[in-house]
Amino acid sequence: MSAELPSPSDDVLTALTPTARMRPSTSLLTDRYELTMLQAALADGTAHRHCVFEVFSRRLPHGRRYGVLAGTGRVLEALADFRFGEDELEFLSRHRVVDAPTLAWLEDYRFGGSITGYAEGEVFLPGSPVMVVEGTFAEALLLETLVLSVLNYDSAVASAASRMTSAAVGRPCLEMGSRRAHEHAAVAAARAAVIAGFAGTSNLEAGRRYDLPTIGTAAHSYTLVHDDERTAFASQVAAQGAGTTLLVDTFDVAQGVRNAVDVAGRDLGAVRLDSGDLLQLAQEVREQLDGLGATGTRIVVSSDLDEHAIAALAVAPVDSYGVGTSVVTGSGAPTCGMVYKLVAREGRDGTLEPVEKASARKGSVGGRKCAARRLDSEGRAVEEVVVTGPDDAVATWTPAEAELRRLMVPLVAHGAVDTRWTGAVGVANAVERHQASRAELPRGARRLSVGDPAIPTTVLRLT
């Protein structure tokens, strides 16, 4: 397990304040309901009474053992900038979404509140209280769209690409898939890929903004606009040196081989296989670099792979997998289904009272939650424990017995945002808690298959 992330200082806490140089708000990123039930609580005084809400998922996607928690940094970036302008204002106004006390409220708008979940990158089970948003009903209502967008959608991502790195068995996968993806989202799930383990991205947005390290060298266009096949890799190889990877299979597969170690010599980088059997390609292409003496080229292979497919690669000679469509969107599951649920809220004693949803199938289970592992002996996960009971109870709730590791941290306190969990730092300590996360899971927890939840999970309730 990793080393214990640092208590957070003065320094690493930022107060939700205007940024000198202003970006786009993220204040409209949200449903009209929003703030029409704003309006509603505002004028019967509902509006400031404090509240508790909690973000879990019922349910994991089919024949999904654990879920990925990602988004958590994007989160937080998009608070800072969830401010009502001048704009959006006169837009809410223009188009009568709500009436002028509203929108004075509106204009001083700033989340005064706190949020605690799970760290970024942690493994998740139905149920897990993965955020928890605190403050006024009006402050925190607001922030319930842009959360469940984020999270809802980075958390697919992260979650597919877990099974793929595991099922890659230490092989480096390269997330490759933003033209499947809107501009944005590439962005996003470039951000998740990697902190669910995988080595690089193609998209430079996400490596410019998040320090990812990224990758690409030519598509076949490339090969194409050239004359022949073989000026196009002297071309390349030219520009970018030997330790170039040169895509071989835009014709004849053999050829392309010859063409690439001939131009490239012994010392060629790798060679990408993107079409055909990629298994018996592989296979082929290996004997033949070999033959030709170019034993230390890898061999990358991509073309619409998912988990399963990388999974029976297993003992193809490939050396790393550039993956795409399938990684952006959750590869069969674009979705966590997470919800935000209002679950606690004040009375009109003042006191904090568990509130609960009993829809079929589309219950709650009312009450402020934290949460935290069982590990056995060896390091390994044992059982997921909610805690739950008495508000003040679960609230400074610490575990008393060593083999329970507290899940929940700090991640908001009273607007201030912890900035471990932002930017390029925040996607660092993701990857590294992801990493740790998943190695405590149980032995057989990784499989592709259909199956349970990786472990149960167990309620503890307070006194």
Given for the second form:
2 protein chains.
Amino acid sequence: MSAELPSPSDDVLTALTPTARMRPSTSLLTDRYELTMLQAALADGTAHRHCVFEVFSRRLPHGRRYGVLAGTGRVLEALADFRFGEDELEFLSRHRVVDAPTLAWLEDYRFGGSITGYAEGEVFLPGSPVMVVEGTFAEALLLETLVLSVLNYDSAVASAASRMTSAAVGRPCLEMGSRRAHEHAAVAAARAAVIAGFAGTSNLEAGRRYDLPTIGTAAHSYTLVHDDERTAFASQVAAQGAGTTLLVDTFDVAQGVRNAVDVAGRDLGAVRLDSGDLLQLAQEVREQLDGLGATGTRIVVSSDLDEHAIAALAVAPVDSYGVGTSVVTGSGAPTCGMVYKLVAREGRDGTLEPVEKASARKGSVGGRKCAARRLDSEGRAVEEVVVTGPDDAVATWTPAEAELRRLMVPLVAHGAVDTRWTGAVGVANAVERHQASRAELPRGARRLSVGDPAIPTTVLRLT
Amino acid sequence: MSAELPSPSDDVLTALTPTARMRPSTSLLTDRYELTMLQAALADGTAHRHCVFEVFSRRLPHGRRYGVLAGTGRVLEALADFRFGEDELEFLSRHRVVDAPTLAWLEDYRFGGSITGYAEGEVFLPGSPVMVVEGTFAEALLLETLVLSVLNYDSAVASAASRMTSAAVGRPCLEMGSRRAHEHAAVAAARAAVIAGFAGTSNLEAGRRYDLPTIGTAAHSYTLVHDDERTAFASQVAAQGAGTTLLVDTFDVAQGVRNAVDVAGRDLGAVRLDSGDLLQLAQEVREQLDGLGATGTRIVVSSDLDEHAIAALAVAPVDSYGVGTSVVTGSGAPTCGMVYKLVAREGRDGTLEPVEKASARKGSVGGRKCAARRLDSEGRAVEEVVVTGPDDAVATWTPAEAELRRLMVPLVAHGAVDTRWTGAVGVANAVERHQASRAELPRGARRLSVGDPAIPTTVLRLT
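Output the structure of the form predicted in complex with a further copy of the same chain; the preceding block shows the form predicted alone.
Below: every chain and molecule of the assembly, starting with the one above.
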């Protein structure tokens, strides 16, 4: 996938089809107030006003230099199942969440609006309009909670994961954190980690759903259920071949390594260390393996690693990193704080008007926005350009200058989802996009130390 | 529900029925290594060894005084759908995750073992054996990842939520964080928050699934889509009655409050403040409301609240707290770090033997455990007693001393799930359990400041 995307053609546009009915509805994965607002707006007619909602982050987590957008493909997948079936309507009726006219309206609900946004995997900065949802107030409002749930979690994981793959400087990172996240969040986390450069995941459902490489061989319990370590290793090698990874730290590491090479031979694929002082241990194990002639046997480490621990292991003879807790919890920033704000709506006279909340310090800038990234002559990003101005001008804006890379891509056109962004294809495209987008950042952007956003955000006001 | 539970009788025990086949399988929500271990263990026979796995936390998050167990009911619900259907087997076969004999074994898989544990909602301490899973190595091993995903996330939320409801000292806390968590994690978070004392949630799916009170009226976008605030308020009151909650901080708060009372009258249910200096603002708004004669109108606040912000508002005339990000992300501790460890397994001679991992500092104590809480003469908890010793003695141990409250309850008996812990009934029981368990803690336990575990954990070794 290149930065220059072809326009969506008919064969990549998929209308929301009735087959979606076979999957569970996503329409109640939402806040009650979306529906109570809907009822009042249907009654007074504002529900039908044309509106523009924008998703953006006010700030990055403390000290982070960039964020990584993830979840876009999952938003589009969830959209296909966002319908109110018999069960959902029955619940809303029984609990009097909304009245009869609103129930009737919901029964026919399909999102018929349009969505544009940053391509999944793209780097974002504070204020970047990462997604723009356009339609009637009613149809666009209803998506708020679900859109934010997906983007906030997935982007939190991808943003942390990108720092880890940066710190690993080419050594593979493997996502193993399923047990430290909600069981379905774990699937999304695996997907987001891969988008940000992870080489694979332990999560089988993520492997199935998004065609990701899955990894994993054995845990300590496997060694412990056997009479001794040698028996356990022999049985694992018999089942999986010498190319497997043997976990050598259940008892004594040095003895574990001896047992591993004894049993599997010098062609043993890898040993895994899941505890202790990994920096020193990796050194010792490398020497021991080499001394035993197992020079091709790799060393996988996996004990409470985060981006800082990975960076500290740069000098150790480690071949890959298994990362758990820290990646699935966003390494200290478990959500992105993205918001979904109404920025323009049709007024009484039928024209779109910018709107903004005025009180307190939460004020956001009204009006439709789009964005581009300014590159220098060497192709390095130098600033995030957020474009504002008259609605028509912003909606149709295309960068005239060669050094401005357009960031918005079409995602949904009048209810039809662009399938280049969904499923396994969507993930593959996002992996490429993230790699290209991160490579474009100024060098300092990938430092782990506390700092400012990698590039400043400026406003280009069209007239 | 009292601490003394009746034994499960036939009518509360539900076998895992074929109707579970209609729901999506949960069996691939797991790490690949559970299946590769299974294959090797099936081949060498250890798969059939009787085993005891234990779930526990090595430590509480920094400075926390207690944890709250949540997710037990969800584990049991997920267990009913943990089966390998055609689609799952096809994936495992196509990607060569396991061999043909393992696929054949998985096709017939149903968990036929037994599970005991702390009742959901119970307070736990480091080392508390909150869940004990017993069965063959194969059947118990397969549940590891899913059990941990559920308990780690749900308990992280409940542990944070309990601090918030403590800090609120009787004022209702309302869970509104769906948008800051994965869309399905949000449902679990709502459930866990309610278990820890929250009065309701904005999440409709959680309301539907667990029969929780749902709340919510309007957001800033609702005001902004209208021509002005008065029109928006009037329309909301027309749709929802004067008892509704009006969001008064879209423009100017004082004007918002005037508009609200003008439009809804003195019987206005509540106003909501979602920004600004809530301590001062609540004071001003209360005076203004009283001055307008709306003395019964309540004040709801909801701007980035956590337990500390709630405590700081104790002196403000606030009637309820809307809590978002911090509760669904565990207020700084988004996972519990619970582990699922093999503690005993059948040896060659057919008897259960304790096992433990020896290397590094991760060493856990081998052997089956159970637990009781020691109470003083006034019914205050004074210590967590973890019972170890010969397997039979621990398995059948009942506290003889009146001041020892038994903590383990039966959850699954030979594959049959005790439905007192599932669905809406399970949540209601967990709410009661948490309330009673927290009330029993020494007074200092509910302080928010950094401290040690509320009660020490001691080991009682049976002979």
